[in-house]
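As a starting point, one isolated chain is supplied in structure tokens, in the form predicted alone.
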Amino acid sequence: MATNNAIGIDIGGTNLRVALVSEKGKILNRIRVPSQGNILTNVTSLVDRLINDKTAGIGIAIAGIIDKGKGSVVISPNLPSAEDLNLADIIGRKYSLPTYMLNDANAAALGEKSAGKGKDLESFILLTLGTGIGGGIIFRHELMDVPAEIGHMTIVPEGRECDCGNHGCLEEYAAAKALINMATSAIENGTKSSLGLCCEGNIYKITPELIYKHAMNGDMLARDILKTAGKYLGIAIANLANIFYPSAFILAGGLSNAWNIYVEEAIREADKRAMPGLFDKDTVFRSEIYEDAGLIGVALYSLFT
């Protein structure tokens, strides 16, 4: 007999990704592109091309503090545009679908909870690591309902201002713009570096995947990028592990493959200031789903909700 499936869509601050997922989970068929254009042009879009007449439910996980009641965004600092906007309410009228939205990190937290690393675990934090840093907790085998915006803890009192109007939070610090920003500044002031050199001398279009590869041919500038926001990143997880003693950290975003300096220097970081006992460096893994983990969290949140 036939099972249902659903519609997952995840609107990222650099790609739009909507999949079709069954009801066990399994990916069936996906399509990625950039986030630009009108976000209700771009996912109706793409829903049409994968809806099918076994699609019993629409999950939308975005970046940002949700108003579920709503179905809008409330805050998204990375995806201004998508604010206030009734995302859900629209798309589940349009395809006469219950459709619900997620914070994205929420979703992948889900997601990691159904098909991936966090499984077999009763807690666990998962730190998404991209444009933005965000969180999802799962206690006693439930997804905390709470924002988790991981990204926008202080770390830096008085420090860098965030699209969010705060100042020195972390985002600022560890996140992929962050590295960037730190990139560009510092060759712009003079410091010498093979990253000068790339992208046809345009510093504007460095990416995150070019600092770690550089750092990984012995770039200086490059490897003390990743070592700063990876401190800066295990002091988040410290604070962390201090407030919520999970069984493990799950990492996920594409900062998450910067694992020999960034995420290595972040795990040192933590179990230097956490308190004892309340952190295991063995204890941080990376998602083996991280691309998937949203679209399967969200699309099955909205077939079981």
Contents of the next structure:
There are 2 protein chains.
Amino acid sequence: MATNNAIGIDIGGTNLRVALVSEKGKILNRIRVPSQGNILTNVTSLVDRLINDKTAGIGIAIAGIIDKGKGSVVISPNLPSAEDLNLADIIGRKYSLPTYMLNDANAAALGEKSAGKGKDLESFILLTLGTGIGGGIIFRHELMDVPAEIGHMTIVPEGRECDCGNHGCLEEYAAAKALINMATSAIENGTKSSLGLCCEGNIYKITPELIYKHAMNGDMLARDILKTAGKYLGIAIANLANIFYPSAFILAGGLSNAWNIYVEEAIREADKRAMPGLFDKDTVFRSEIYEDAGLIGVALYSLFT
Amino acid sequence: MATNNAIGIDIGGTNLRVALVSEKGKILNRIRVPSQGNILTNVTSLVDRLINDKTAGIGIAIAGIIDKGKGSVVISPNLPSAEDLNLADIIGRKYSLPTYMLNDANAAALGEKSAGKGKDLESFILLTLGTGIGGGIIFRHELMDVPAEIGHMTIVPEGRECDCGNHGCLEEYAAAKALINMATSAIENGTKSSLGLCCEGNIYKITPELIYKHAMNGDMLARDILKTAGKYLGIAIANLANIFYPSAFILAGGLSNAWNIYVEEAIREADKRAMPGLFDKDTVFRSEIYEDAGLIGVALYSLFT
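Okay, that is the form predicted alone; can I get the form predicted together with another copy of the chain now?
So here's everything in the complex, that chain up top.
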């Protein structure tokens, strides 16, 4: 007899991903499409293709501050089109299934706890390092029901403006958009870099992956950008270590691939700044299910909440 | 029949305070002496004067990172003489009573939860604003067993050196020592201020109370100092609101008396910086038992742990 499964939906700024997840946290089937057009239409057309008669719940992961009661997004600086859309309610009615919405990084923390590096950890902080920076906190083996908006921690008091209305947010110094801005403005201002010759000369097509690739090939601008971003990430990690002293930090999201320069600099900086005894550099792990953590977490949440 | 009571001990940088506390959290008797000489001798001589045959536990609150298992202080930047002293163990044996040690701000959070403004709150963050800045976090009605070293949150990446080894810590910008340093160095550098005429001309005797008094009398330097410090405190409050979205912030410690300028500036700054919806300026409260919260909290902890 087949066991229950659930649909996990991850609405990101770049991609929309939907998966069918077993109640053990295994991905059974998945589809990914670029995020464009009407969110609701896109989501339901993908769900239609994956749902089956053993599906017992639907979970929606999305960046931003979630009103769990309403199942809607209150604020999503990187995805404003999703605000005020009662997505969980609409989808739940359409499929007559319990449907929940979670912040994407909170969902990823749950995924890591069920099926990833965090499985046996009593506490950890998950950071998603992508377009923005999100957080999820596991404490005493459970997800803390808190916003964990770590990307909007002020890191530079008089710093760059952020879409959230604050200035000097971590995201503006250590997330993908920050890396890209640093690269293009340095090249515009005449800094010599092999990045200037990439993308058929269109520097506005520079991606974090390219910055990392050029850095690994020895380009000084690319290295500096990643190190600077890593330093700011390290300040945030030290601040979190001083507050929580978690058993681990688990890093997910596209930028966690830039481990050698960006993350290693972050670990060095955190180690210098955290109070003695509150940070152990051997407790920073890279997610092994980083693209899937949110999908798995939010799908299981819909089954077991 | 008299009910049980407990001894609460608060070892501060300026004063050593010991109290006899009822199991309902009422202070029955208390002594305060200046912190000087041998900590252990001083503590036991005060405990001897208060303890009675209904005393069922002893709690010790002290600034710093505590090893609860050992009952000793691991790191205490503002009280280095207490480090590596197994105080809880020694005192527990001497009086044959269960004896525990807690971080002072953690203890104060427990005190606020049992007998203060936090009594009915599901979650709150307590900040002690004194020589340094400490924190205690109540979540789901319970004290989170985390360091909550909020005073060592990096607020200015390339900022002032802190005793903890980091630089740019909140304490160096918003605690008593920071206010005093800002005042003396401004006057040394020729800034005109009524503070320059205080303390019989000895500006090294300036206290935070004096700064507040002069600010309330219209002295511009004193006002600027309190506003600047308040601004940095507000950044920290916004960061905490973005992470926890607590039901309230409760402010204790001597500096919480400087409400009109320092704390009000902090609230304004936090309101500007926190993500929309995650901070409500009407949820910042002043402790009503601020000198006693730690004593009450740590005494009750020794009874009910």
